[in-house]
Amino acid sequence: MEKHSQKLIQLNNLLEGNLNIEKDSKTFEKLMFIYSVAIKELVTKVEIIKEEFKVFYNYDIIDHINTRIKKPESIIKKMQNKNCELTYSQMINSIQDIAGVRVICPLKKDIFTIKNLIVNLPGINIVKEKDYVTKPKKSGYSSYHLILDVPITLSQKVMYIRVEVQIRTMAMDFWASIEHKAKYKSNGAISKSASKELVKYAKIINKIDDGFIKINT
């Protein structure tokens, strides 16, 4: 992890200083454009799978891949949160998610797979793990997590960037979309019985997967 920390250091430096989007712009510009680049070379590794697995053995193990950049103001609110002090240094190292991979998949089986492949590839590394498929979150919530080292190469220079993955089902996917737009319809707060029905849906939605895993078996 040595040799990591000091690819995220020369980074760093690059964009050394306070975090001001609206006077700054140029520098925020810059750091997402770096993001990005992660993004565009994970996804490229991973549609590679989603072909190879459709070319050598007929199977659509991906459905799709789904990418996006935290927003500034959702990246402030996070750090205001984790009690950050608002420079570049702390946005890179404290805030994980800034760069995000959904990877849509239609077996619950197909989950693990695809998590193995990914972090067996050459160069990337496993910051952190987190299974809700084995374990969903109390609100019925069913995904598996990554946090990834992604390496990228600019001007011949090797970074180290921070990539989020997460992988699930459709199904899985289509519970998250719904519980999502209810919490933002609420502002972030789903009464007791909404919650309570969300629940019951994901467990039902779990006994789908595992329903479709038999059939296709």
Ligand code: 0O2
Second form
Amino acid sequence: MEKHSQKLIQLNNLLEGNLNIEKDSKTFEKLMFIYSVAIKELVTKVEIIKEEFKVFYNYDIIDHINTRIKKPESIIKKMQNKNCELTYSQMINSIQDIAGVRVICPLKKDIFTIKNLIVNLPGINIVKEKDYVTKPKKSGYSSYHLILDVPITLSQKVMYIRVEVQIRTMAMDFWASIEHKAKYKSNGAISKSASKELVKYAKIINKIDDGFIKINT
Ligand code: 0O2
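Would you generate the structure of this protein in the form predicted together with the ligand, following the form predicted alone above?
What follows is the whole complex; the chain from before opens it.
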């Protein structure tokens, strides 16, 4: 076991180097593995919340959970946009959403229940909260974001790994996915009229979400 712990310490030393994915794909691979472990740890806990609500309250508070590791080119693009030095330590400190977990729920009120349950999970540190549900973004985007430090244990060494959690309703997810595709297709530059339309649809979706709460209670 001692040997493995030493290997992990060596990995920490490697993080001092420059980010060069092509030349140094092994370090990058190891790092992405560590992020994937943090996702697994968190998803297991969120799945337990889902099951608990089903068993104890006969309620599907979570429709589904998606996860993703940010693509290397997206990490680098985001670092360049933020004027970060291309080093591993800058990557870890500045890019909060390398590991992403998305929790999709039926109703708007479920977002806040799930959020409260996640922030109270023992051992997890809350780095940042962004409430785009109460105050949607200019684009119309709505979701609750949590930036968390999730503890993982590798070869008896505990590490805190940053994970972004997005909690949103099925309706918000529908809008975000269409809007993301529209932006992606046009390289991020959609026309003014298209953005206006998207904001209009986001408002309609928000009304629908509020209406569903009334029907359900
Ligand atoms: P992808 O492809 O989903 O990974 P910060 O680091 O806090 O300074 P950041 O990371 O831009 O700034 O934070 P923010 O605004 O909270 O957005 C983080 C993520 O939320 C985005 O990641 C998207 O997933 C989602 N998001 C934010 N705004 C929008 C929006 O207007 N439309 C859609 N569809 N999603 C949005 P990425 O890296 O941009 O993209």
